[in-house]
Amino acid sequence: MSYSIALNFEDGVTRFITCRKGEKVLDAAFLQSINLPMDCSDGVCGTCKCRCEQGKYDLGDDYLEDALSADEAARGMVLTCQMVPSSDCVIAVPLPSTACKTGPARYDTTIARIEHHQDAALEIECDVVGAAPVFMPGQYVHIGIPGSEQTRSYSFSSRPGATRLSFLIKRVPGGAMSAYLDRAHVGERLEMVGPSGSFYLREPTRPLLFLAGGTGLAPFLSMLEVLAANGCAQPIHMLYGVTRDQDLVLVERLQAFTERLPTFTFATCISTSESDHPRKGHVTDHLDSRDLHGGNVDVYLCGPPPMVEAVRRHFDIVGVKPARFLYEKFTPNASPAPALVEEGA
């Protein structure tokens, strides 16, 4: 038996290692050419201290209180030289990946399908040449634009473990990736680097509220694939907001999730006043107090910076602090800003 351990470095890079039953994380990482911080490896110095964000593990008793206090252990801090996982885990490493003599992985892919959604977005699917990337639902990769040195960052909309990767890409007038995809053909190669990002689905222990703006829908499609496959007893509600009618894409896929995932509901809204859509305005105009569950909710938000700031202000106005508020900002032609998590009281 073995477990998958995601190591999230502070520069946004995620690397996955395999940890055998009874094996310590530090030892497993070293055997897979990732040098996590360490001095003593005996639970004495505390140099290898990290934070376990998800998963089950045993820390044992063979370490000093000076290296890891009881309060730190209660908050999920671990010593990787002593930590023995008993499930898949996610560990935040307080160093850049380069300091641990590793970095993002590179993947060669070929374009399998390109679908144009008018002038709003493009959906591409790619087959991986060799081993497929391992990622957590919500993460993104950097995709190289053929014929240039430029890259663009896009969230996976496909589920982890899928043999074909998919992405939902905003069409940007004059944008380098948009221009390339307009002339690209099936079979052309794309290089991807990653995965990256701290915006990923945590274990659902509370109701979930998903807030998507435009092509910020992409990571939620990956999350919903995982939730549908694993089952989820928690209520899940999504608000999906766009600017124009034609920006509202893949609604039929969300509808299909309501059949696969009985606890999932969603609503859409369009901000332009010229629309005939039944719900006009911004996402914050349609946030029902029942969706916030009095603060006992995990909120995930992916959208442009103004949307993120508007939602944060809305929570302040209504006086609700979600138990967990995880958001990722993105702008065209730029990598997503580092995801942030605000924990409730």
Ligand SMILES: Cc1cc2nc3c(=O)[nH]c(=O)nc-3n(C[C@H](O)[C@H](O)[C@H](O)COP(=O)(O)OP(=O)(O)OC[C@H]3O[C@@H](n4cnc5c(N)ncnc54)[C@H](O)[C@@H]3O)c2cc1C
The other form holds:
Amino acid sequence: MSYSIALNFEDGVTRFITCRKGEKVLDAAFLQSINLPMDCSDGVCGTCKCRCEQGKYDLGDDYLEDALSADEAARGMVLTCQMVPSSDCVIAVPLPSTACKTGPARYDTTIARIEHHQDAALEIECDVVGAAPVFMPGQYVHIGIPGSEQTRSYSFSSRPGATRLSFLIKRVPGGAMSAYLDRAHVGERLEMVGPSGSFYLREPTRPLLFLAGGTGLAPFLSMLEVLAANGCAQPIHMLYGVTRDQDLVLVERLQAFTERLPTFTFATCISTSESDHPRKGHVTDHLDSRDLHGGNVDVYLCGPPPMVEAVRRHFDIVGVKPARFLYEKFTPNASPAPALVEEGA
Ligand SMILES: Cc1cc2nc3c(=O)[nH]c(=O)nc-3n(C[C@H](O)[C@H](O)[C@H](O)COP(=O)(O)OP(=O)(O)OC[C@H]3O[C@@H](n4cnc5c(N)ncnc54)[C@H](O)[C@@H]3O)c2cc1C
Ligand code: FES
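For comparison with the form predicted alone, kindly provide the form predicted together with the ligand.
Full complex below, order starting with the chain above.
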């Protein structure tokens, strides 16, 4: 029996390690060539202190209060030299990946399908050469623009574990990646580096509210795949807002999720006044106070930066502080991809 442990580094890089039953995280990481911070490896110094964001584990009682106080332990802080997982876990490491002698993985992929949605967006599917990337639903990769040194970030819309990866990408007039994808063909190779990001689905312990703007729908498709596969007793409501009629894509896929996932409902809205859509305006115009459950709700928000800011302002105005509020901004100026490290290196 073994568990999958996601190590989320400060620079946004995520690396996954396998931890055998009874094995300590620090030891498992070291055997898999990741040097997590450590000094005594004995529960004395506190150097290996990290935060466990998700999952079950045992810390034993062989460590000193000076290394980890009871208050810290209650807040999810862990000593990786003492931590024995009893489920899959996500651990936030307070250092950049390079400081731990690791970095993101690189994947070679081949384009398997391209579907254009008018002038609004396109979906691409890519087959991975080799093992499927491990990621958490909601995370993204850096994709290299063939023939250039540039990369752009894209959220996986496919489920973790699949060897066919999918992405939903907005067509940006004059955009470098958009221009490449307009002329791309099945069979061409795309290099990806990742996964990255802290916008990923947490264990659903309360109602979920998904707010998607435009191709910000992509990470939710991956999350919904996981929720549908695992089942989810919590109500999940999605508001999906776009600018124009033709920007509203993959609605039939959301409809199919309502059948696979009985607790899932969704509504769409279109902001341009020229539309005949029954719900006009922005996502914030259609946020029903019932969907906020008085704050007892996990809100996931993904879209262009102005939408993210508008939703944050809306919560301030209505005076609701969601129990959990996670967002991903699709900022146009992509940062350079981190240094490459082969998976398993
Ligand atoms: C973490 C993260 C995840 C992302 N995931 C996705 C995703 O799943 N799907 C997706 O479609 N995009 C996503 N993006 C945005 C994506 O990385 C690119 O920025 C976008 O696709 C534009 O790339 P491009 O090369 O076509 O245009 P660029 O060559 O980068 O831009 C050309 C011009 O268009 C402007 N521009 C760029 N993007 C937009 C925009 N969206 N609207 C209006 N003007 C723009 C630029 O400022 C520039 O002037 C994500 C961004 C981040 C940071
Ligand atoms: S390395 Fe010293 S407490 Fe863990």
